Structure formats: C-alpha cells, structure tokens
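Here's a solo chain for you in structure tokens, the form predicted alone.
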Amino acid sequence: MKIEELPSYESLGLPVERDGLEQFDHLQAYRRLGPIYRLQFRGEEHVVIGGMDANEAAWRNPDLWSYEDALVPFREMMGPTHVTQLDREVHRRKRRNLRNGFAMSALVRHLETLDRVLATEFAAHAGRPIRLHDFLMTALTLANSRTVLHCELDAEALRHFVVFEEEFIQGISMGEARHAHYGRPGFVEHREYVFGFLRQLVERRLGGETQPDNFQEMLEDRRERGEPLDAGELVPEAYLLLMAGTGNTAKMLNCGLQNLWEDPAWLGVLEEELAGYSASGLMSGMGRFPRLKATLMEMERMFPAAPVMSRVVHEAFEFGGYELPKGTRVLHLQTLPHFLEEVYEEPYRFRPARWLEREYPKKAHGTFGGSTHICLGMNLVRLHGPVVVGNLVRDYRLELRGEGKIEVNLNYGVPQVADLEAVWTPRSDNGNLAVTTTDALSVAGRSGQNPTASLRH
C-alpha cells in the first residue's frame, strides 16, 4: 500500500502540544494505529514507525537511510565531515578513523584516572548544594580532559564547553527556529571559544606535540594507514572526544539517581555490593557488580537521551505493508519498546531487578540506536555511569531537593524534566546509607506517589 493510505495520528484526537512544545502520545497511537502511521510534524508530513519490528527493520540495513538529509544541524554546526550526518561508505570510513578514540579497549585503559578525577570532584563539592545535572556534566567533561583528550580546562573553559554543548543540542530539535537560537551573541561567543580552543590544540598536535591520549592514537593510526590529516576534519573529532556522552550521561544519571534514592530497598542491596567498589574491579567488565549494571540498564531504559531518531529514506523499502519511497521523512520511535508492557513488565516502574531476572532482546533496547550508526559515545557513557554511581553510593549520603517529578519522555528533541539540587556528605560509619529527599520529593514519598508515574509519551 502507499503511504497516503496510512492512518494519521491527527485522526485520533490525541495531544499534539504540551508546555508550548510539540509533543505526541505515541504510545496510544501505536496501540490504536499499529507500528506505522502518518504525522504532521513541524509543518511537514512524516511517517512514524515504532516497536520491535521497526527497530529490526531500521537497523538491519543502515544504507536504506540518508542521515545527511535528516541531521542537517550537525553539518551546519560541526562541518561537512562530522560523523553523525555521513552516509554509507563515507560514514564507514569515518567510523574506522574514530575507532581508536571510542572503542572500549581504547577507553578502559583510562578507567582508574577517570575514577580518580570523579572521586576528587565529588570530594571537592561535598557538603554544599549544587545543581546535580550541572555538576555531573562539568565533572565528566573534566574527566575526559584528563583521559581521552588531554587539555587544560580552567573554570572559564569548562563553562564555555558545557554551555555550548547544552545549547547546541537544544537547538537541534528546534527546526528552522534553530537559526535564531544559534545566532544569539552569547551562543556565538561560546562557539568561537570552543572551536578556537580546539583548533589550537589540533594545530599543536599536527606540529609535533604528543600526549598519551586517544586523540594521539587516532592520529598515529591514520598516519600508518595513509589517511590524510586535515585540521578542519580533526577539530570536530577532538570535540567529540571531549564532549561525547557528557550531556546525555548527566541527564540520564540526574533522572536515574532520583529514582534510585526513591527506592530504599534496592538502594540498600546496591550499597552492599558497592562497599567493594573499585575502578580496578571494572577493568574486565561489570561481572563483579551485577546490581550496579542492572541499575544503569534501568536508567538507560527509562531515561534515554534520544528517544526518537529523525531519518530520511534513501532507498525505497516496505514496512508494515506500506511502501516508503525515497525522500520520505521518518520519525523512528527507537525507544518505544522500553514502555511496552509485553516487553518490560510494569514499564513505568523503576525496577532494576528486572535485568537480573531475564535477558531482553537487543532490539528491545534502543537507547543508543543500532547497527553502524549506533551512538559513538555509548562506550564512554557505559564507563562514566558505573564510576559516578560507584563513587557516590560507596562514599556518600545524598540529599535531593527541588523538582519532585521526573517524567518519562518519548518525543523528538524534548529533554527530560529534571531540575534537582543535590547535597552529598561523606559517610562516617559502615552502616546503611542514609536516604534523604526533601521538598517535593519527600511530599511525593509521603503521599505514596511514584515520581515516575506521570508520563510524557
């Protein structure tokens, strides 16, 4: 059948906006219309695909898609060679060139340094209120500057990098309004600082400076294979090494830690396990810390940073009985299976134990996408997460204040709602970790409300 015959989201009378943003009840649409339907999104007609079969179809053959057409903001901001918006053989070449920067084998050798930097940052900020997301993003960026891309970041430099990354990612989801967003003088100042800083770094490296980091490994690998070394191409790659995973990890942990501290029973058994936490214990994987792994998998499931992927069809193909011709704009609900009862029992409940009870198929977990376009920063996220949670749970009591409702989100470009202030204090005994939440959090707890029960589909 032709896509003109697809049922439309609008025919259901479901919401199309919330809090001034385009947001849709995709879960209800999936239940009522099936895994494929039409949707008017930002003035253009899109086809929406979701569910386990959609993930399999979308990831089976990445050459069906044009990422260049779908992810224009990355090209505008990062240049024409940026990996995210490359296609087919050009994309595969770029991933080969980046392999020595982002492969787990290239990252894990920095694990103890990463752990040491984050432990120092936790200690330096103990006992005083701080916005949790901001702390996490800044600390992770600092850790990356001591491991995968050696560079000296003072407080001013950290601020420029963190603010630029946050505002850049925010603009990606704005459609044409991104031009005004990116044109603001403050944003331009951050961008000029960031890329000026990195261009100087790249020029020093090309001029002969060496450092024991992943960027150096990438340069040497390219020289050995006869790949060209172009500063214009290397600058956004240096940016990726420094910033990839920091914002997404901070958002995921910000939301996930609130849910963890609202579950004292699970927190108690996790604390027992993490009494023996050390970075060296992670060197061969997370086999020694199954509850920690389960906790982080549940955070990934409930709070994916990119719930929906925008795509454009490059080669016509059929899905769900409908022909999708070349040029069709598609919204792929890659994390929809995270919230399907037939896949994850009680999907809106934060329940890490589920990951100890059974294994789930790969196509049921869409946090990082799949196939050759799987998130480049995935391995960094999966190192940052256990180190943050390991240090925090082992060494500190945590108090959370502020936003008492973290909402699950299944929309394109809409960030998780999570404005939390945190105070952590060192443990002075070997007893159970004190669990304290205040303000709206404690109100939700006293009333018996589950903070994840209010959902944004």
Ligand code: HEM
The other form holds:
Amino acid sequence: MKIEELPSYESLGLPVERDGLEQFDHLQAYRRLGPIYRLQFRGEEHVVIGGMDANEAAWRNPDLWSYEDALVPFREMMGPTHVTQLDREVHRRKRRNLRNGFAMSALVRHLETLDRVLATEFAAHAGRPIRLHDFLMTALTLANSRTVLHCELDAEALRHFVVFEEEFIQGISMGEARHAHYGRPGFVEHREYVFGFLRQLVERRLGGETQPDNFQEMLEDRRERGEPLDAGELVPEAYLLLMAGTGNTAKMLNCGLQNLWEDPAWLGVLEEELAGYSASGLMSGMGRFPRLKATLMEMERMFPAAPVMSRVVHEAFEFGGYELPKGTRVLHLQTLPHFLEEVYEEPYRFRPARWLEREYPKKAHGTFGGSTHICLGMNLVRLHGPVVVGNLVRDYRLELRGEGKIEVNLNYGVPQVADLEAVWTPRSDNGNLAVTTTDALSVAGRSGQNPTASLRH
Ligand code: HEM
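Alongside the form predicted alone that was just displayed, please also present the structure of the form predicted together with the named molecule.
Zooming out: every chain and molecule, the one shown earlier first.
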C-alpha cells in the first residue's frame, strides 16, 4: 500500500503539545494504529515507525537510510567529514578509522585513571550543593582529557567546551531556528574557542608531538594503513574523543540517580555489592558487579537520551505492508519497546532487578541505536556510568533537590528536564577534600543555561 493510505496520528485526537511544547503520545498511537502511521511534524509529513519489528527493519540494512539528508546540522557545525552524517562506504571507512579511539579494548586501559579523576572530582565537590548535570559533564570531559585525548583543560576551557556542547546539541532539534541560535555572539565565542583549541592540538600532533592516548593510536593506525591525515577531518574527531555525548551521559545519570535514590531497598543491595567496588575489579568487565550492571541497564532503558531518530529513506523499502519511497521523512521510535508492557513488565517502574531475572532481545534495547551507526560512544558511556555510580554509592550519601520526579520522555525535540541539585557527603568523615580544576568553575553557580536538551552529538 502507499503511505498516503496510512492512518494518521491526528485522526486519534491525541495531544500534540503540552505546556507549549510539542508532546506526542506515541505509545497510545502505536497501540491503536500499529507500528506505522503518519504524523505532521514541524510542518512536514512524516511516517512514524516503532516497535520491535521497526527496530529490526531499521537496523537490518543501514543503507536504506540517508544520514546525510537527515542530519544536516551536524555537517554544518562539524564539517563534511563528521561521522554522524556519512553514509555507506565512506561511513564504514570512517568507523574503521575511529576504531582505535572507541573500541572497549582501547578504553579499558584507562580505567584506573578515569576512576582516579572522577574520585578526586567527587571529593573536591563534596558537602555543598552543585548542579549535577553540569558537574557530570565537566568531570567527564576532564576525565577524557587525561585518558583518551591528553590535553590541558583549565576552568575557562572546560566552561567553553561544556557550554558549546550543550548549546550545539540544543540547536540540532530546532529546525531552521538553529541558525539564529548558533549565530548568537555568546555561542560564536564558545564555538571559536573550542575549534581554535582543537585545531591547535591537532596541528601539534601532526607536527610530531606524541601522547599516550587514543588519539595517538588512531593516528598511528591510519599512518600504517596509508590513510590520509587531514587536520580538517581530525578536528571533529578530537571533539568526539574529548566531549561528544557527555550531555547525554550526564542526563541519563541524573534521571537514573534520582530513581535509584528513591528506591532504598535496591540501593541497599547495591551498596553491599559496591562496598567492594574498585576500578581494577572492573577491568575484566561487569561480571563482579551484576547489580551495578543491572542498575545501569535500567537507567539506559528508562532514560534514553536520544529516544527517537529522524531519518530519511534512501532506498525504497516496505514496512508493515506499506511502501516507503526514497525521500520519505521518518521518525523512528527506536526506544518505544522500552515502554511496552509485553516486553518489560511494569515498564514505568525503575526496577533494576529485572535485568538479573531474565535476558531481553537486542531489538528491545534502542538506547544507542543499532547497526553500523550504533552510538560511537557506547563503550565510553558503559565505562563512565559504572565509575560514576561505583564511586558515588561506595563513598557518599547523596541528597538530590530541584526537580520533582523526572518523567520518562518519549518525545522528539522536547527537552527532558533533568536539572538536579545534588549534595553528596562522605560516608566516613575522614574524606580529605582536595581542590581541583572544576572547582574554579563554580559549577553550582551556572544555572542560567538549560542543560537538558541533549538529543544526539
Ligand atoms: C547515554 C549517552 C548516549 C546516548 C543515549 C547516545 C545515543 C546515541 C544514539 C541513539 C545514536 C544514533 C545511533 C543510530 O544512528 O542508530 C548515537 C550516535 C552517535 N553517538 Fe551517542 N549516545 C550517548 C553518548 C555518546 C558519547 C559519550 C559519544 C562520544 C563519542 C557519542 C557519540 C556518538 C556518535 C559519534 C554517533 C554517530 C555514530 C554514527 O553515525 O556512526 N555518544 N548515539
């Protein structure tokens, strides 16, 4: 059948906005219309696909899609060689070139350093209120600068990087309004700082400087395989190593920690396990920390930072009995199965133990997407998460203020509020509180920006 014959979301009379923001009830639409329907979204006709079969169809063959057409803002900001918006052979080659930066084997060797940096940052900020999202983004970027991309980031540099990342990601979902957003003098200043910093770093490396980091491994691997080394291409790659996606990781942890601390029974059993937490214990994987793994899987399930993917069809294909021609704009609800009762019992309940009781199919977990475009930073997230939660639960009592209960968000383009204020205090009072780089940033004071609108990177 032709897509013109698809039932439409609008025919159901379901909400399209709440509190002045776009807000759709895709779960109900899926129940009533099935895994494929039409939707008017930002003035354009879209086909919405969701559910386990949709994930399978979307991930089975990545060449069905044009990432180039769907992800224009990434190209505009990061340049024509940026991985997110490449397709087919050029994309596969790029992912091959990035492997030495992001493979688990390339990351895990930094675990002890990562743990040390985060432990120091937690200690440095203990005992006083702090904006958790900002703290996490800043501390994770600092950790990256001591592990995967060695460089000196002082408080000013960290501030430029964090604000640039947040505002860049915010703009991606703004449609044409992004041009004005990115044209604001404040943003231009951050952008110029970030790109100036990274360009100098890349030029030093191309000029012969070496560092024991993943960027170096990427450069050497490419030299050995006769791949060209071009500064214009390496600058966005350095950005990927240093801070891409930290806002998404921070958001997931914000929401997840709020739920974890509201579940004293589970927190108690997790504390027991994490009394024995150490980075060296993580070196061989999560096998020694099954409850920690289950906790993070539940955070990934309930708070996927990029719940919906905007896509454009490149090769016509059929789904659910409908022919999707080339050029069709699609919203792929890749995390919809996370909230289906028939897949995850009591889906709106934060219940990490579910992950200890049974296994779930791969196509039911859409947090990082799938196939060849699967999130490049997934392994990084899966190290950052355990180290953050491991340190926090083992060493501190946590109090969270600010937002009420953070709601699960299945929307496209609507920021999920996750701006919590946190105070953590040492379990033992002999914590020796050092002062470190992010201290000077006075993260707690910077509440003016909206740190919640992460979509992708
Ligand atoms: C909880 C945190 C994160 C979430 C939920 C997340 C989610 C996603 C999703 C859903 C995609 C789209 C995959 C697809 O097209 O099917 C993606 C792609 C991507 N992510 Fe993440 N991400 C996170 C953190 C990170 C981090 C820390 C990095 C750092 C490098 C990163 C880098 C990327 C890149 C470069 C892509 C594009 C990959 C490609 O097109 O080949 N992400 N991410």
